[in-house]
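Read the single chain below, which is given as structure tokens and is the form predicted alone.
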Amino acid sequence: MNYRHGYHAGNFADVLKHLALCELLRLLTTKDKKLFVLDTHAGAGGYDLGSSLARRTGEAEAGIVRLAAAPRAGMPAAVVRYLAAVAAYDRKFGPAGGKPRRYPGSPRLVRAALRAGDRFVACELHPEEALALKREFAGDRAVEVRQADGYKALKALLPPVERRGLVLIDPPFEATDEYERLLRALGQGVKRFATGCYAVWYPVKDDAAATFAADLASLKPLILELHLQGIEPGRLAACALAVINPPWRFEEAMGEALPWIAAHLGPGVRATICAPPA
């Protein structure tokens, strides 16, 4: 448990993983019957873009940063109201002007998409990144906030009351069986609520990442990703969402959307999209 996000914060991952989530939220809430959402490794909530742990990367440079700059004209909607939601938070901290400053987590953006009547649950393992949590939503009703593992949560949590429900699955992958312990919990969570919509990050570095989509392939998910080139060896250059049971136009929207952040991440960022064999 030695994973802390304020590294990573607004980076290229981020961008893909918070983009989608946002459009998943926006989509979902359209009807009118109660929805619960679940983060299973949900972080610290929000993060300070100028803090020593993320100019230690400099990573959110490549990302966030770099995207909020990007012109306006042509802009697909799904870039756009992602952008908005992350100044609203950045707007919480003072005027906004220049670049991003802060940078909410998963737990911020699903905050700011509920509805009255909604339900969210929040786990975070790390003793330090959930008494941040904690303290970020302390005294919102609208939040439940566990310091706990969130791959048993996905047990001990589904099928939800409301029938209807949205799984973030974003593991830090320090252990060297992440990838076991992630497809055997999305196994039992999908058997437990096979109509949830699940959205599961992961990273694409090697053998494993491959192994890990084969075996996704039986629940048909929809795969979003984002390459980089020239990346350092032993940092991160691509990365995938696998959406289960993503809601009708989301596939239409991120087709809309990813090849445009592409061409504005920097030369040579590849987006790809692998749809559900029909």
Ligand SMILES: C[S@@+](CC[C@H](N)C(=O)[O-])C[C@H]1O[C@@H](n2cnc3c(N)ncnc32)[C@H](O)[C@@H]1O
Second form
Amino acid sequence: MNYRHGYHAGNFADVLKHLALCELLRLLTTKDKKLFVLDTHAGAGGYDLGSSLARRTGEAEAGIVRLAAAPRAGMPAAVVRYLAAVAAYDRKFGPAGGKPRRYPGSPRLVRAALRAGDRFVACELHPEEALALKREFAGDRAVEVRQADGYKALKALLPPVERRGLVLIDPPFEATDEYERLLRALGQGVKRFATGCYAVWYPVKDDAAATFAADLASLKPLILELHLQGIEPGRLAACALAVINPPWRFEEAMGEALPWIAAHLGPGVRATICAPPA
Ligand SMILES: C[S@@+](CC[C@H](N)C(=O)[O-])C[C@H]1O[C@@H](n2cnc3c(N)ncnc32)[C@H](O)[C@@H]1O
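What about the form predicted in complex with the named molecule, after the form predicted alone?
Expanding to the full complex; the earlier chain stays at the top.
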């Protein structure tokens, strides 16, 4: 396990995933019923964009940094809310303004959206990242951090007693069998908890991604994609988020937000939304 999300925090892939995550959380917390959230691959929780890791790739510059500097006029509401969540996290570390210095990982975004009585379990397998995650939420009883295999957690924790849930599955795709493991675990999760909302991130870089999307088809996901242009070979140029059982109005919100994001992330950036056949 060599992957460290600190190299990639705030990049275009995080922008897509976290924009969608914020909107899913918002829509799922409008109902006055308790929600369970499971983050199977949680990472460290929060990231310093000035760290040597982040500076080594500079990926946040073409992601959250560019977006945070975009004009507010005409900005879709979902993007405004996502940027507000990022800024709120950044403000914990000093006065707001200028370039974002810290970037919230998925557990921080989930935590910010939780209401009293909602439940959140964040799994992270890597010992150092899990320790960082535990430190990030030390003393916070609303967040249960487990140093555990997130795929096994799908089986162990679903269905939740709340009967309403959001599951984020965001693996590092280091292992050659990641797609297979993910499909197997997701299948088990959906079998146990068919009405849950699942958001699954994956890289779009070769035939494996197309095969994976085809394998997901029976679950009727809404698929959001973001494609960059002019990326040097070997670096990630496109990614997707497959959302199974999205809440009402999610597709509409993404339909407004994604073209705007694409237009403001740089020339040639392309977003697509693919809805399952009715
Ligand atoms: C892409 S990062 C997660 C980023 C995070 N979800 C976010 O959006 O801020 C993937 C993480 O999964 C962890 N990981 C790898 N295999 C895992 C497994 N089987 N169970 C839980 N975590 C795992 C890696 O250590 C890494 O921190």
